[in-house]
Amino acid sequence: MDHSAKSDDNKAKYEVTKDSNGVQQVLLRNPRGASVKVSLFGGQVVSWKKENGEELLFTSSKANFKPPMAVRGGIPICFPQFGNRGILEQHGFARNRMWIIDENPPPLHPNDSKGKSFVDLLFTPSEEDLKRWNHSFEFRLRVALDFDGYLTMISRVRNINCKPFSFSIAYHTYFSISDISEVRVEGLETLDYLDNLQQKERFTEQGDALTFESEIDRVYLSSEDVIAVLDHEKKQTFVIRKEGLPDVVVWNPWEKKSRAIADLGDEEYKQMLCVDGAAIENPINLKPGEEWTGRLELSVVAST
């Protein structure tokens, strides 16, 4: 396969811009005029569009959008550790390091980029990085839209160490919503979940479906790959399918957190909710010279 016909053919489907400062951006159109926008400050996806301009992420008013400050929205990677389960900082490095455009990756399946727009990004460790964390790897990272205005994002993680490690990563999405009081989430009945308000103890999910009255923080553990977010005052629904990401995330800062947050105005918590594809109660273990796969995608239908 000629490898630079097929990345010249992708070329016209991207165009890259910077943000205000000086940050490289990739921006992802179909021909329906969709759009999905990478930054490549963390390999953030920052915008993801529907056919009339609506905007389906969160980004709070607040968000500092200069590095080295990870962006408060979009879709922030959780990697190699989520939250403060580890000796790094929160969530680990991946999301406030600088990630370049692969030109040439290594092949996905065929249908992985057929008819679709998209971009690969690479991040590999910093000698800073492997003095906090002494593990050699390549994250890969595909971000794609397709002609439905669905987005996909591909994560390939190769071990070029001499050793083994284990990571954990989560796509950490943030769902713009009507109102938090108007949302439910359906797909995780009868599922355990780790409370992380509750120093992380286990507990059953009693409900049939999860609505919000204040402050939520829960892994929610080996769920099934189809999640939905249901939005009753917007009438749509966002549809989660994930493969390799066995946990699902759910957080809402609710009032009296948001205020304790700089970059999240007081009241925002209404009108976001995350929920995240993740690998986070059993890490992911991989060999000298093996790769893990793991995959997420995110589309959004109307519902009555």
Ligand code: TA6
The other form holds:
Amino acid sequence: MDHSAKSDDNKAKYEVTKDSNGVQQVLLRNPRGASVKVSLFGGQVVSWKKENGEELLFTSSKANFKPPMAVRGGIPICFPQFGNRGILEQHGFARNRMWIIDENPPPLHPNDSKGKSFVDLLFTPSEEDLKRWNHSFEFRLRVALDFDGYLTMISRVRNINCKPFSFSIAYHTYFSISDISEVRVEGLETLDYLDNLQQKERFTEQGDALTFESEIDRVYLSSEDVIAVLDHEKKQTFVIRKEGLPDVVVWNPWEKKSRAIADLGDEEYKQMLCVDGAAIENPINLKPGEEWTGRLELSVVAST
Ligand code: TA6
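And the form predicted in complex with this ligand, for comparison with the form predicted alone?
Now the complete complex, all chains and molecules, led by this one.
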């Protein structure tokens, strides 16, 4: 079903398809041939491709695409809880729920749609969710692809409750890489981090770019808003620009943990690296009627 508007630049432009499990997916394309695919299950970006069709996001060959499990790959959204930091299941429930297409969202800045293919999604908690996390909210997500192939995700969380609540959030981004030994991350140097492999103890990162020789599971705190993931073998760099997301999660399960993860191939840790824009250390507090906005922009550039 083609929803491309004839004239109005601000109208959402996307195609709706279904995956093999009958789950609705939204396909965004740009005039150069790049594309993004978003599943309505979890509001999860499941594909981001360059103009030459090369996939930029990792998805496990053992991924389970059948709800209620979140797909092992792409960009699952951890909300309203990150990890096991709270009473809810790991990473909260938003990634395990059906979202809907929001045909008439409150406006965003005109630049957030001009010359872009985009779709607006909406997630609200069910009665069942409210029994476990009794806070009414509206989570609006705009996913956009621009002429240069940049992928932008704008989240707006509104408290439609009569009392304040707090949440944490992460865009759990699985980057597809050539080989984990060929990759380094810049922008986290000298930052403090919470090590999930050591009871979330706080440490300080060295002065150099991050490279990988073993399992890593850390939350870097109060980072700059631009992080780079350099892949020397592929001669390309992922640039992560973020707003309203002070923290950065870095995760690679390495060999031993990969063997314990059912929906991840034993050797696949070599081709994936998660670097997530997040708000974890200081949960976001929203008073009734208040709205939080977070923005993540991903791009890829040629590099040495
Ligand atoms: O920090 C990232 C992390 O929380 C890891 O501890 C690991 O569990 C990863 O997320 C994946 O979580 P998942 O629930 O998708 O298996």
